[in-house]
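The chain below stands alone and is given in structure tokens; this is the form predicted alone.
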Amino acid sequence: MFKDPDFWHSLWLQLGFIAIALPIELIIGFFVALLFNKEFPFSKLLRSLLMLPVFVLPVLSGLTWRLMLQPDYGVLAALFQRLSIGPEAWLADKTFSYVAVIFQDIWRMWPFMFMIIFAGLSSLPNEYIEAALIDGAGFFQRVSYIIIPFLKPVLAIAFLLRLIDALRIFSEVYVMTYGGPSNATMLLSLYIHKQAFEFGNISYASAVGTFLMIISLAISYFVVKRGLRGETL
């Protein structure tokens, strides 16, 4: 297994993917959570509409935005191209596919980080931000030396979650790309499913499958020993 190029190369692809996907879903999700802590006219109308995503079939959504980028007839193709942004066929490049995937999820699942960021700061005790603010304290102070700290569990939990989903991710970019083009989006979990199911490696399948349980079992560990402990990320 670790001779295998193959292997490495959808290693790298999912760990970019996390790494990428999650933290700008995690920022969204915070700085619309602050957005809506605040009662303003239709804002629970605002909030339900904004969940919508979440509930969406990762099947549906992929299939959804394949669609949109198609080159012929797509809304999002032709936005695209009017603006000068991207390749003809995003699918069918190397890199925009990728990039595609990616926002992909995050337009579906940054209102999952925003739903439960937004449940911890609802129990953030007012006398708090009162008595920063008769202090004198700035949005960016409230935020760092009040809000994320009490809040520090809550990242966490919300990080923990859409780690696991997104270690898992599957549907949605088989619907996309199918792995493709030239394994540009070829996930570990594709990678397993492709390895058992069309070459018959079961074996070589379950080892891939008890590896990627491992890393996200030693990441769960740092991220809950670090986060749930309020200790720095």
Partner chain sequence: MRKRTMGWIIFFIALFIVVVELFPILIVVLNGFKKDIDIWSRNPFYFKPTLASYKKVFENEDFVRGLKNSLIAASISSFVSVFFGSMASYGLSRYRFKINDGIIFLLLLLRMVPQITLSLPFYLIFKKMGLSDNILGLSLAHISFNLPYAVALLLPFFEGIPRDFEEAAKIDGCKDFQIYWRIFFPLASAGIVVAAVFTFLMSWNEFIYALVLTGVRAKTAPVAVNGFLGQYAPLWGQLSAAGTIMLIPVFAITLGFQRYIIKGLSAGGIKG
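Alright, leaving the form predicted alone aside, put up the form predicted in complex with the partner chain.
We keep it simple here and write out only the one chain, dropping partners and molecules.
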């Protein structure tokens, strides 16, 4: 396995995917949660609508993105074309298919971060903020000295849960690109599936699968330990 260049390729793709998608999801989720923490009309309704994408069937989400990116008749493809961003057929391009897969994940999962962070935020005592306001703290000071330290455990849990999830991402990518074009989006789970069910290499697939499982469980260990001490929400 460790001598297999395709395995390394998949591993790097997987790590890159996580390194790009998760921080962006966290940042969007965080700032939108701050926004929704204010009082404004219809906030409850908009909040509930915002969490719908998280529960959309992964398969359908992948297929929708595939449809939107179809050259000639996809909505997003038409938009990108007008703005002359990227190639005509995103999913046929090595770099842009990878970008598309990451886009899809960000779209689907930043509301997850939002929901968890928002729940954490609503338990932040108002006095903290008021006291800071009296002391003349600006927006960025309030965020970096009060809100982030207070939310640290929540942010950690949200990030770790997403990390475990992102490590095993499969369905969305399977239907969107099937790992292609020429392995450009062959994330670990897809590589395992391909080895097992396309090449019939079940024992080799199991080796990679075990590797993936060990990483996942190592991360889960921290989540579960925190959860047991009652630190989750």
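If you're wondering where the values come from, they're calculated on a predicted model, not measured in any experiment. Only the largest set of C-alpha atoms that superpose within 1.5 Å between the two forms is called the rigid core. Positions refer to the first chain, counted from 1.
Aligning on the rigid core, do we see the C-alpha of I24 shift 2 angstroms or more between the two forms?
Not so; I24 is displaced by less than 2 Å.
Core superposed first: is there a CA shift of 2 Å or greater at I215 between the two forms?
The answer is yes, as the C-alpha of I215 shifts between the two forms by 2 Å or more after core alignment.
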